[in-house]
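Form predicted on its own, single chain, as structure tokens, below.
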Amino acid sequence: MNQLFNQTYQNKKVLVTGHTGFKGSWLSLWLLLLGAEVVGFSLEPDTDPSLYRELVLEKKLTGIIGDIRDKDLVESVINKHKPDFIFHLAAQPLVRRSYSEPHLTFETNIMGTVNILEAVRKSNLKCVIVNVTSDKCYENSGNACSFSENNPMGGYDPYSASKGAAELVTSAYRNSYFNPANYGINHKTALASARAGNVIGGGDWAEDRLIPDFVRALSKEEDIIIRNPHATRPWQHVMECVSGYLHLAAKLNENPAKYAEGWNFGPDKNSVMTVEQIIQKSLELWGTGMSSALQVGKAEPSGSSLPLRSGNYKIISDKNMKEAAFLSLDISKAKEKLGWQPVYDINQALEKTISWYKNYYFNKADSFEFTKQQIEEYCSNYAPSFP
């Protein structure tokens, strides 16, 4: 594993904002395994259980609890630790919550990004920054087409709009202060953004996400509620986008002028499934029998030795919340110019995800070791182009 990414992260100081979150925990653990000195900046974990605590990461990295909206605190952390790399993940990440708390969403996702970039600008730090946004940053007219990096930013709901705005902020700072053409002349910062979404994987317990809601319902023997069964999404395992972030930052470190721009990280086209198909496949992997929508009663077991849980799902739409029926990313640029490509298809991604939760709920095995093994297994199949 230490040979991955040209050993870019060995003995390097890396700041991860949002390190207590689901994706931030996976990224932090992977960086630790790559030999990095990780500094985390985030709010306390907002779920119980949380992957951050299950991995006992507070004992393995330097964790700073703070709010990304606190400009002075962000500046003091960057000035004190002087990171070689910054992965900015701290955000309000939920669409439904953005409808109920738009001010929090806009302030966190937009001004949080400004606070990071402004602190680096004022410090004149030699640094690589990857700002992680979302596939929902693009203006989505509902057409069944894949978004490429040159599509316009947009966003119907507050969350999507905030991520589109964060991309515009990133572009403005890159053009005005961190221009690749002037790298090494009047600044030493390489800045790129990474767009990914609909990430699945073990250890996510956030509200209003499909797989966490699925797992919670089964663990409580409750019906699974889905809002938009026919919506299609580019589902990908969390290690896919994290490998993209790590790969991108390593390439930025190698050639700041060439790679300082926006990048899509997503699955191949054969990994697009509807929400209902994801639930059906997950039920099959979980080990309960299949049940159709709106069926009453419990599903019959399918030979699994696991305790029986409810395998029913209900479709309850929310007409007050607009969600795109189709969303897909064009990842050809990352494949051709970065040499990055996904490892797992949707079936493998679901298998790894469901096996993590089954291990957690039924085997009670050590979450750190199980997660570490999944990363090591992924790395053994990961062969990015790094000339």
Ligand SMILES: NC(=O)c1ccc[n+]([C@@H]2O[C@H](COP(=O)([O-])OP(=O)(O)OC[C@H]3O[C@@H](n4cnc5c(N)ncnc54)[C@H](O)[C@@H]3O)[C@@H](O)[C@H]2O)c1
Given for the second form:
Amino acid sequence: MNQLFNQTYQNKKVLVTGHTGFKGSWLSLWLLLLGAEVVGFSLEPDTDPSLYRELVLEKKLTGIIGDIRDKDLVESVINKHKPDFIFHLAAQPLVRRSYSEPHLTFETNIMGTVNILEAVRKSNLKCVIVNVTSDKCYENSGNACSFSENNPMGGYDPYSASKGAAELVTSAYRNSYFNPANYGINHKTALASARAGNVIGGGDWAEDRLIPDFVRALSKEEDIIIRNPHATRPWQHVMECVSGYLHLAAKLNENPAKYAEGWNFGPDKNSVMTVEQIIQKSLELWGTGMSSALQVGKAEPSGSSLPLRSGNYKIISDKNMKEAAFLSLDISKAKEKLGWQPVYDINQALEKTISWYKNYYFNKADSFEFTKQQIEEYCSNYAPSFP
Ligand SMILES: NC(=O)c1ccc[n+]([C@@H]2O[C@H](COP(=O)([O-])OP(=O)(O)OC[C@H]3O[C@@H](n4cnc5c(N)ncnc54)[C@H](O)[C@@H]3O)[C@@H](O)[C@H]2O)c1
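Can I get the form predicted together with this ligand as well, since the one above is the form predicted on its own?
Entire complex below, previous chain first.
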């Protein structure tokens, strides 16, 4: 594990914004396992349960609770901690919420990005930055295709537009202040952006996301509601995109001029499934092996909040909220130029995800150890090239 990413992160100071969130918690834990000193900057976790609390990360890293929209605070954090690496994940990440709170979404996702980049610009720090945006940053005309990095930015709904705009901000800062051609001459910042697809994995309890909604419904013995059964998404396990961020930043650190651009991190083509297929497969996995899980588990089956049942799902469409029917990412650039590649296919990603929740609700083995083991197992299958 320590040998991964060329030991880039060992004893390095790494700022993770959004460290209390789903992806941020996985990334922070992985960085800690790689020997990094992690500083986190976010709001308090806004779900209960939360992965951040489950992993007791507040005891393992320097966590700063603050608002990314507060530019003076962001500046003071960067000046005080002088990170070698910044992974910027703090965002309002939900499409449905962006419809009801567009101002908050634009301010957090766009000005939050400006605040980070501006603080680094003013500090003249030697730093590698990965700005995490989304597959939704691309203009989606509705013609089913796979987006590659040179497709135009866009965004139909406020969330997607905010991520498209965050990409434009990143590109403007890179052209104007952190130009790769001038690295080492008038700046020391290597800036790239990472566009990942729909992420699944243990420990996500956010609203309006498929797997968290699935787990919540089963826990309340309610039907699972799905809104866009035929929508396809580039589903990937959270470790895939996190490995992409870590891999990209390590490459940027080695060669700041070569990799300072936008990168897609998604699954292989065979991992694109419809929402309905994901639910059907998850229901299958939820039932499979459950009785043995209960037998070996420390929890009393009767005391568990999740009864053994197969569950039903209902399709309820929401005509007020438009979401793209088809999203897919072309990841050939990351494969060819970074030497990065996904490890799990969709079936393995779902199996790891559902087994995480089954452990949480039934077996109750320590979540920190369970998550750490999942990362270690992933790493043992990870074979990136670091020329
Ligand atoms: N989960 C996905 O499927 C997915 C897909 C593509 C891109 N992304 C992007 O990945 C990043 C992380 O997403 P996630 O799934 O972990 O979401 P999450 O909701 O679990 O975490 C969001 C994090 O951002 C922080 N945050 C939100 N508003 C903030 C503010 N005003 N100030 C400071 N911190 C703030 C939260 O405290 C939290 O730590 C986001 O940028 C999101 O847009 C997520």
